[in-house]
Structures are given as structure tokens and as C-alpha cells.
Amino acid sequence: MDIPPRHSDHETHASCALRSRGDDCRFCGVRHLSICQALNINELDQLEKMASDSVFEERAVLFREEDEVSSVFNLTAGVARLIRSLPDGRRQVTGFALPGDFLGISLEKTWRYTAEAVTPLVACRFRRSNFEAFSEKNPHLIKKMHEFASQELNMAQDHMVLLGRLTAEEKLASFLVEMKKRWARVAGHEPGLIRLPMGRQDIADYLGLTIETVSRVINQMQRDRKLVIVPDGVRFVDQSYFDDLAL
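Write the structure of the given chain, one chain only, in the form predicted on its own.
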């Protein structure tokens, strides 16, 4: 039994309807999650004039590794995978961007990773030069961006430990617990369903495992009644089991 790599059409349409360019930024469904939470109403109105909605179909590329960073993105709906290319042609999935995540906090001139849409997604897109000029006039926004950058660094450090020191079972448990926490933040409450719109190959490439190992471990977890695989993701049956194993 496999984890379906896509969520339902109903959920796709609903999530992509969260944000459209005709809406006022102050009513954005993910404002409370994003760097925009640092801005007051007047500042949001200014930011609104700089933004344009970019809609990406499943598997579309937002930007590629080593491309010039000409735009930055604030995800408002959907999920993206972040990928680094290895010298031998293989790939490493370094993370997954969810609604409220900001792509482009780094001051580097080129992207260090490729971003691809796992699901249809919507992002507020800003020309980098305009966004930087706006940020310089609003130091509280820069402070919020620093907070986000610190969170990204902590996640990167956790990922290094996850790749190097944990068993396959611990890696998968840590991933599922982290995804549950992140979806709880998006939803504003503890989710019963842990949405996994990414496929098992994405999960394997993120955890440094083979797809066969991911399938074996998650199927064993279901046989042991630790979780149940459902359309669009999984549900925990034994929360304490995952809490004990997770990083």
C-alpha cells in the first residue's frame, strides 16, 4: 500500500483559492505564517502594489539552481520541493516549502537550489530589487526575515543529524513528526491527517534512503499499528511511538 503522491482535486482547488491577486494582502490566508506578519496595514498596502501572483502547475519549476535571484517568493498555497544537484547527477531533496514559507531570504546572487511544485501552488512574487528596497525602509521586516533565516538554519542542522546519525525507522518517524508540526502551524490546530503530497521517492531523497527502504519501513509501521496509511497521507495510531523515535 502506497502513500498517494497527490492530494485530492477538491483540496487542490481549495488551497489555490486561498490567495488571488484580486484579494487584499490584509486578508491573505497565510499572512500570520509569513514574514508579512511584521507589517502594519499601510505597509501591507505598499507591499501589495509590488506583488504579483505566480501560479505553478504540478512539477513546474519556480527557479533553478545557479540561476540569478531576480525574484523572491512567498508561498500562499501548495507545496514545493527544494533540490540540490550532486556532481554525479543524483539529486538531494533538501526540504519542502509549505504555505507561509519565503523563498529568497539569502542575500546570495544565485539560487543554491532548485524549487519545483509538488502540487499546483500559488506564490506572491516580488522583484528582488524592489523587495530589498522596501525592506530597507522597514527594518522590522528585516528582523522578521532574520528570524526566518534562523529557523531555516536550525532545520538544516537537524537535517544533517537526521541524514548521518539516525536509523531508517528514526529518520522516517522524525520526518512524519516534523510534517505534522508544520501542517499544524498552517492549519492552526493539531491535524488528524498528516498530509504527504510528495511521493515516496521525494521522501527517500530527503532522508538519504532508498525508496524501497521507505516503503518497507512505513508498511511495517502500519502492520505494527503505529500508523494507518490513508488517501493523501497518514494518521498516527500510536503518537508516543513517534515521539520516542523522533529527533
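Form predicted in complex with a further copy of the same chain, following the form predicted on its own:
There are no partners or other molecules in what follows, just the one chain.
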């Protein structure tokens, strides 16, 4: 796969999501979002020596549920879906990983979910053994990882409320508001366009709905002039409608 060159005209455009570490952590575009924020320049240098950039094309599998955790990843560009599957094929997307997100926070031996690239994707990769040894020597990195895990736990609990108690309309509204906030964090400002690189099926599996219901609800929102559907995302027309409905 070819990595397109960097652009600066539009931070949130798909082709620009591919920013890599560029072999120097000091200039990493997602450092301030990632666990690396816990490290000083020296530690960053050390960590950098263990890192390698990994590139995945769309649909590529980063790792599978039950696989041994041989590497951990710091996402620098692109989007991944995190999936738990049932034996009969039912799927639950437990989350979407965005730039700055860390995969392997739990330091367990085997992965508990599958990660697949939703878009072309770049990740800063560490061998698990190296990373664990490094974190062992840097307690404030562990602390930071714990903070990240706590944050994830919060999001997981929010998601339980969504799955257990919200209507289809509320689920969609919450999802769109969540994506808006998360992209804002990545871009550093509120985006006009809410990028939705994942397909309707992924959204359905994230929200505990069917693809038909997702489609119906979003299109109804468009008919009701709450949003407009654009290629690769949506644009809010009536922000307060979403604020009122979202979790």
C-alpha cells in the first residue's frame, strides 16, 4: 500500500489521516493524545528505539481474539474497529480506535478482541516484552496506562447504558455526538464534518442494532432536517436535537 503524502489543507480528510511518527517521536502528531505524553525527552528516545511503524491496509487484521499478545500498538493514523464475536457469528463492536489510542493497555497474555483496520492505518508498534520491561522501569508510564484504562472503563460503562437502556434514535444520536467529540480531540478543533469511515454494519454492531435500523434512523434524521448525510460522514444541522437525545 502507498502512503499518501501529508497535506495540511484539511486535517480531518481521510487521505490526511495517515500521519506516521516519522521516525522521531518528538514530532509525533499524536504524542499529546497518547500514553507517550507521560514521558520526557530521554524516555521518549529510549522508547523510540523499540518502536517500529506498522502500516495496515483497509480490512487488515491487526490481531485476533485469543491470539497471543506479541506486540502492542499506539495508533498514529486511521481507524480500527474492535470486535468480539459469538460462535454463531453475532458480533459486538466494543469500540473504535482513533489516532492516539493504545491497543494492549491491559498487558494481558492474550487479546480479548479482534482489531481490524477500518481505513488504511499506521500504528507505532512495540514488542510486548520490550514494552513491558520498559514500563516496569517507568512507574509513571504504568500510572498513565492506568489512567487510560480507567478512561476506557468509563467509556465502557457509558456504552453499557447506551446498549441496555437507550432507544435506536438515542443510540444513533449518542454515537454521532461521541464521534464528533473524539474527532474534535484528534483534530484539536470542532469539525464541521463528522467523519464516519466505518460502514453501517459496524455502526449497527457497535450500537446493538441491525444495519436496516441504523439506515432508517439516520435517513429519518436527514428527512427531519436534523443532519445531512455526506460522503464519508454526516453534518449536524440541529445540534441541540442531538445534545438533547445523546447520553
